[in-house]
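Single chain ahead, by itself, as structure tokens, in the form predicted on its own.
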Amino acid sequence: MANDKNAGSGKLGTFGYNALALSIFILLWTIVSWISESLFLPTPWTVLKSFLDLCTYGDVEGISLGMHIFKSTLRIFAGFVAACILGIPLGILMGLYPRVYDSTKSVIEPIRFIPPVAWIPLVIVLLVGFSRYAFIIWLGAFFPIFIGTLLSVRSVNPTHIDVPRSFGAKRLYIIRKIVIPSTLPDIFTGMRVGMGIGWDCIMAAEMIGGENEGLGVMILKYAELIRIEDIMVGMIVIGAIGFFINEIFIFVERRVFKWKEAIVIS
């Protein structure tokens, strides 16, 4: 009971600190916008009004903010799911067979260090429609998932493998019952990082998509019209959705992997 009370009070304190930090940020934003009106920095209340107008009336083409959010989220999850489908099995394979990775890293590693934005000219020429969005987001999400999975497989305690092997356990059984369960927390962490980077790529993806719907497209529309308050609405919505997606990952991770203790330095 005492632990539950401590946990509850800790969560309440964290919420309070975050509310205070957000309030201070809004206050500083308000002060700076009042002082530097010549820089066209809108106040938080102007941005809030723009947000409500976008929700009610839509953008300059009548497309609602909700539709922009839906389209961007759909593209994000398409690229993210593709990254998981390829990155996790490939990471497990190369973690179990290091020679495969060592023999191909001259191809994998240079590609890993090419930023997704650098692929835009090639993507414009080679891909069309939805595949453009998915490919750029996949590029951002794939390597954190792949590398996280690969390293987690390599870090499995050898004792956990040697003991069942000494009792005659088959390789497939060891992989299924020991290696994969041991690596799931790190794989999940890699997925969370991959989702974050994939979400960061939404602007680059929607710059080249050629459609009128999406948060990145909306920001570009208003950039051409120099409507900063509407640009900031798009930026804040992208940040807020990314924050909530990350919090969902953390929530699931804490519930599913309760046995994984966090290191806390007091």
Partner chain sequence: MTNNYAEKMKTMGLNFFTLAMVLVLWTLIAYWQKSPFFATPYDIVLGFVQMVTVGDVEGYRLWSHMLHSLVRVSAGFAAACLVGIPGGLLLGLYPKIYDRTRILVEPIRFISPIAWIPMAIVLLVGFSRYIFVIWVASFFPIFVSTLWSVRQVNAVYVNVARVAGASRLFIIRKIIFPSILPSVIGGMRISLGISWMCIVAAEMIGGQMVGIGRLILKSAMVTRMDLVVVGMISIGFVGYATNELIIFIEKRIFRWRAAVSIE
The other form holds:
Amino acid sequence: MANDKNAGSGKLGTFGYNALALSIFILLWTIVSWISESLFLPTPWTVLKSFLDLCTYGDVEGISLGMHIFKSTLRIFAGFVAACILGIPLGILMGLYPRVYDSTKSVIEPIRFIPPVAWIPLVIVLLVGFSRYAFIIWLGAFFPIFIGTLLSVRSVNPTHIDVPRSFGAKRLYIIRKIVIPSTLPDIFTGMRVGMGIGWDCIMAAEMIGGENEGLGVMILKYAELIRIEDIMVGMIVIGAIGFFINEIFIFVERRVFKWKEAIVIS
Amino acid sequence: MTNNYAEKMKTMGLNFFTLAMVLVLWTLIAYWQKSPFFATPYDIVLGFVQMVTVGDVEGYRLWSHMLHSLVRVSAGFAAACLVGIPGGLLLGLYPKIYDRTRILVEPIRFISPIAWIPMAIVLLVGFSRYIFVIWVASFFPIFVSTLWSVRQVNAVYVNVARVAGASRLFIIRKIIFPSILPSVIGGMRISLGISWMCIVAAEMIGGQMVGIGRLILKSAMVTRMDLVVVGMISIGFVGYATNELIIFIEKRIFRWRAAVSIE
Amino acid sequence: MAGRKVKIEVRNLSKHFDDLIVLHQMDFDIYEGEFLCVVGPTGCGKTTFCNVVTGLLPITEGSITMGGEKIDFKKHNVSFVFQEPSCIPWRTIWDDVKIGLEIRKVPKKEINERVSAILDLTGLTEFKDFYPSQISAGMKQRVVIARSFVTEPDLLLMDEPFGQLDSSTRFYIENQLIKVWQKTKRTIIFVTHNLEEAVYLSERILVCTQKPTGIKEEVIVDLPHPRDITDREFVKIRNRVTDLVKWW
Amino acid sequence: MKKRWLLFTVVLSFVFVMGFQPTVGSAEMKKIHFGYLVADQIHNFASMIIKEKKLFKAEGLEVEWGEYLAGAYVMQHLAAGEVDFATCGVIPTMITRGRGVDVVVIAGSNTEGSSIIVKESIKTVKDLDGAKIGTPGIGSIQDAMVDIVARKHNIKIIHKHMSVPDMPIYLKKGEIDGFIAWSPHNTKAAALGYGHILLTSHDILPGHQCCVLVTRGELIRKEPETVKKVMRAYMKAFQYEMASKKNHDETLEMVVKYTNAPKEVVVKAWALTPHPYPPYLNIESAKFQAEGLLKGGKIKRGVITNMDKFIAQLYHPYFLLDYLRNMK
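Mind pulling up the form predicted together with the partner chain next to the form predicted on its own we just looked at?
Now the full complex is given, and it begins with the chain already shown.
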């Protein structure tokens, strides 16, 4: 409230403090794992070593970490794109015709609350190969995108629609030039949230089995061998990639939608 | 009024129609599949009746599975609230702390609860594992929505109290808290949905005989697909019902608000 | 004017935002029980002026003292009517009006008496259980005025409080404000860009310059209330102020 | 306003209290936590009989049963000190032992009992070259057996890890060429006509150890009496099944109930799964398997320096021998 100064010097400071927080965390972790001497709480250095081993030699089956990352990212991407392709048009459609959404709510809404893992048995029977993974990720990413679009269309400022209408604009024109641009920031936010949840679902998707590559598969593999340090590598990589993708989305959001006064990050 | 009523009936009718369409579609797929790994709607109804009257192999009935899961979810969700709301409030009031530790806090959000399970098993014990796994999943929506709503409290309201000589505590209690409450409850609703969705993940932990997630996993192991679907529908229904209930309560409590969003 | 007791002394007041100088070396006094208007061209930093006077924003240079002390909300009884709508949305009209008394821990019985009295005076009694979202903009502004007067402040700052109201509502509330002021004799600093409003309400007008804002001139309005906007004297003063504000 | 807050707090605290209700147990009886795998009753029928016939209660033990999805989960719980006794595969046990966790085998359960099911076009073992074979995961004996087949016949087999109940679907859809699974999933798929049995585990590793009874080393040292009681119940379950044809049939019925597999499938699967009595651990087989784990990097190199010593630490037959001695 009363802080108008040091807005310029804040940037570097924030970055520095983050680095500091990270080092303190690693230090604490090291100390705790030294004190506890537990087999299941490896030190950061063991984890780092596992990371390097996974990069150079690969896992027990000789599959490198890069391959795992690549496969998982590919699956996420496919599911996410499918969610966008289906969620955005459907959201705009159902936002423009609320009747459609209201009439199908009893089917659509409960599906939202069925956990992705629970779908696996059905997915294995009904789908095949890669589409199974895409489906599970899609399940996670679809709803934020769909609901975000739907609500945004519903809340388009009526004045903005009336302006072109008073000039005699066609329905299609209004949708193209008013509805879509004004919902775009919300759609983008929905996409970001959807991407986050998609990452959350990667473990669920990779429990499907039948493939030996993927970050989730790697974690499950090492869970069988009770190697916590390798599991941690998997977790950290998943967390870090998700974080960076999210940051990129936020960055783009801030750039593209400058006209929006404030962007809520959630 | 009558018009409104007719409208409601129509919407309900259309909902039933959609539901019927889904059932027909399901039956068609089942006949096309003709697989012991895909249950027909008839099997599912039988499975549901069995779960209600007799129970599963161990004799645990559906409500018992539900109850155990609900207890786990409630505990995890309560833990998420207990940490998330004060934490969000604190970091919202001192945004610098959040900005400076982001790199630690944020990546955790993207690690799925299932990935935590092996560590939760070896490092924690008993019931606390369920709390932890559900907490990990449901903490962030509530934390982030609290944090951001604190940042967005209209400065005028704070100034009104400040000019009148209010203490910091008064401002937090009487200005900040009421004004973030809608977002906090909204965050809690999303959290509750997510924690309920995590129940299958949490119950992968094992060692327990009951739980709705357990029912799904166990039935999948012995190819009782009808029970898998019964479990899925139960979870979906309970999640949907709680969500609608909280929306209803929200609309009641926050009469002063112009509109409550449905998401 | 001379001979009245000085309430607030402003000396050499400056306020900078980084390199931007908003207020530049302002010097003036405010007298006890005075109705002072501050006018100036758009964007000249009137809101900053209000925030600085009350101490919501820190001062870069100079001093503002009230009875020889720095203004402190916990010690001095100050009220502020903000430019933007400031009714607290989750409180009913009654609860909203009483917030200042609640903060000062006034006994419950006295709160009830004082709030009832001020609601009567502002004509809000029958709306006391309404939420702000249920009443009109003009009524909300009346709530804010009632809220500011109920604490019987030593100093009341009003920052373009009637900016968003239509003219008939504005006149109505202006008259009510004068009524309340005459009855309670509080010190009021009223910031506005509406010159007619300033002449209509105040005893004295401070005319500000364009940024960096300083004081161009003081205009004394020595007319009895209620004033007539078509009166020759009134028109004369209004034209004078208009000339002073012109920056082109 | 006040009331609303009160209600809110009450609801929240209720939820919280509900969540933290401790599990109450009676003080008189010794309580143990016994873990077993879901739908693994053909390999580990003993735990099922103990449960159905309440054999632990007869020994004065109160038991909390725990179902687990895989041996790895059981092991993680054993390592956390939560499970006291469990029946599961010997491979996960050795992997866990190799991590330095004090888990101990006190008896065997079954040998063999797995088989490789393949699609019709694969007729001989040589046809497996380049085939995709589903296995239950790298920590399982089945996965190790596929490696053994490949090595023996000098062919290359692609492993695909998946959950065992899903294997028949993958086979039917042609996503894999075959799979290796334990009973009754192997015979089940064969009965459904999805494939045929190419090799049984008897063909691959005759008499290989499969499942075992495991406990924590700490219990052996601190509570030998409890271990004795568990062993007695375990042995009585074996004897019950062997006692008569009627008892054997009853056991088969139980398996049918627990695994949801048709009777004929269970009968076939049972025939493929020997339960040697007395249930000693097949030490030679265990050694062989441990070496395989070392070679595959599943136990980190350098952990086992002396194989005999490793097996001696792993296998603790005292209670089994003690029971047999006292029986006479």
